[in-house]
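Next comes just one chain, in structure tokens: the form predicted on its own.
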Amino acid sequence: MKVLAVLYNGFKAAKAEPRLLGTVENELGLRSFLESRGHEYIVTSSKDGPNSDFQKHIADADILITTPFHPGYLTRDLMNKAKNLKVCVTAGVGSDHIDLNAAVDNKLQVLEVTGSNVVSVAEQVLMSMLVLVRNFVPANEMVRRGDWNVADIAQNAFDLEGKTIGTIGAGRIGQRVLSRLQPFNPKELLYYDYNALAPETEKALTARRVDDVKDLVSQCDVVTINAPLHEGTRGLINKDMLKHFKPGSWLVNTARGAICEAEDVAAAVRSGQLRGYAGDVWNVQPAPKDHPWRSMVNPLGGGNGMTPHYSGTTLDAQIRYAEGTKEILENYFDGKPQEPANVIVGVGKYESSSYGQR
């Protein structure tokens, strides 16, 4: 079989650090495994446009491996041209770069390494909250340029304690975020999810469910998005929704960039409606140099906590999702059943409820 992997370039870092498994250079550690079984393995970072390696090789590939960090976008049109394609594997969590409805129609399986980076992302959420609430970035920039003015930083720095914090999405990551927030002694923890948590889980997390997103954001000092991208979440945080946020609240998004309308969020930060926005996910990846999230700041010159998409690709996470990808491939080659939690789309139907109510 022909296996095509679209990964990101690691350059010198990947040569110096072999645990950067999700790079083109280190190939998820799969080459010897695949070639020992007689399979062809193509690895590339070239993914955009009709002349890319991705579009060239997808035409006769049997298996596609991609990551959320440098995704090869598999559209319905490309899927229709990929006559041999049977399986798509996401090395990580989040398969929205694949047209899942088209995968159902084409009887194409979509699998991901569920749980491989949930801890990594949850930790990033906590870090991002603190970066915003404590006004860390302007403070760091100040000392690096040789200045020292405590008041300029402290005028926009707060404690996480005593704040109302809510998550949009309370799955594996959202629950871990809520759990990790408890020691900060927040005023209240809220969540919105179309699947209610079990009463004992709510009690353990000291979290209260809110039935409407607008109601949730209107109560929160800090909102974090921990939901997959699908028809029900794309563009959810837009100009209209932002009107319902508490003035001067903070928003953290490590889920998917397209859940937020980029220009609307940037405008809210610049006006001070949002005191800050942080995340590592962008609606286009890599993000163009003129993307509004690169340069937005609040009226006091802070509030920008953006980074490249790396929360789920720590060295620890890369080991987990590389091993999980190999296990998925072994199961497929040997005709063994997959772990149910890893199956997003089975043959001709959705198997996961994570991508919207159906």
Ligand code: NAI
Given for the second form:
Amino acid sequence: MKVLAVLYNGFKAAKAEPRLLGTVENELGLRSFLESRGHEYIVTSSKDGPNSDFQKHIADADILITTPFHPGYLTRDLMNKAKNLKVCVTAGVGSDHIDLNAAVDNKLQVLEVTGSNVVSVAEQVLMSMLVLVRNFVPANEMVRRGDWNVADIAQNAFDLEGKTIGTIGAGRIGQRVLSRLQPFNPKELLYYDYNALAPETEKALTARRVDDVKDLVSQCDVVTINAPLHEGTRGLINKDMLKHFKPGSWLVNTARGAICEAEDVAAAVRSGQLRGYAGDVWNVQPAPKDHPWRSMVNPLGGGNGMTPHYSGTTLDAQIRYAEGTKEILENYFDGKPQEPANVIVGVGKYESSSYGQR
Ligand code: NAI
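Beyond the form predicted on its own, can we have the form predicted together with the ligand?
Okay, now the whole complex, with that chain kicking things off.
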């Protein structure tokens, strides 16, 4: 079989650090495994446009491996050209870069390494909240440029303790975020998810369910988004929704960039309607140099906690998603059943209930 992987370039770092498995250089550690079984393995970072390796090789690939960090966007049109393609494996979590409705129609399976990086992301969410609420970035920039003015930083620095914090989406990451927030003694923890948590889970997480997103954001000092990107979440946080946020609240989004309207969020930060926005996911990746989220700041010069998409690709996470990808491939080659939680789209239907209410 022909296995095509679209990964990100690691350059010097990947040569120096072999645990950077998710790079073109280190190939998810799959080459000898695949070749020993007689398969052809093509690995590339060239993914955009008709002349990209991705679009050329997809025409006769049997299996596609992608990551959300450097997504090969598999559109319905490309799927129609991919005559041999049977399985798409996401090395990581979040398969929205594959047109999932088209995958259902084309009887293409979409599998991911569920859970592989959920701790990594939950930790990033906590860090991002603290970075914003405590006004860390301007404080660090100040000392590094040789200045010292405590009041300039403290005028916009707060404690996380005593705040109302809510998550949109309370799946694997959302629940881990809630449990990690408990020791900070928040005023209240809230969540919105159409898949309600079991009463004992709500109790253990001391989290209260709110029926509606607007209701959630209007009560929160800090909002975090932990839901997949699908028809029901694309553009969810737009100009209208932002009007319902508490003035001066903070928003952390490590789920998917396209859940937020980029210009609307940037305008809200610049006006101070949002005191800050942090995340690592962008509506296009790599993000263009002039993307408004790179430069937006609040009226006091802070409130920007953006990073490149790396929260789910720590070295610890890379080992887990590389091993998980190998297991999925082994199951497929050997005709064994897949771990049910890894199946997002089975043959001709959604198996996951996380990608919208159907
Ligand atoms: P999960 O499937 O365990 O949980 C997702 C939850 O979101 C489900 O409970 C689902 O019902 C809920 N949901 C779906 N639509 C919703 C809506 N409209 N409103 C409220 N809740 C909704 O997924 P998990 O593992 O928690 O991951 C969530 C997402 O985080 C992934 O789909 C991916 O997009 C993102 N992610 C980002 C990473 C990064 O590196 N930044 C790494 C891993 C995941």
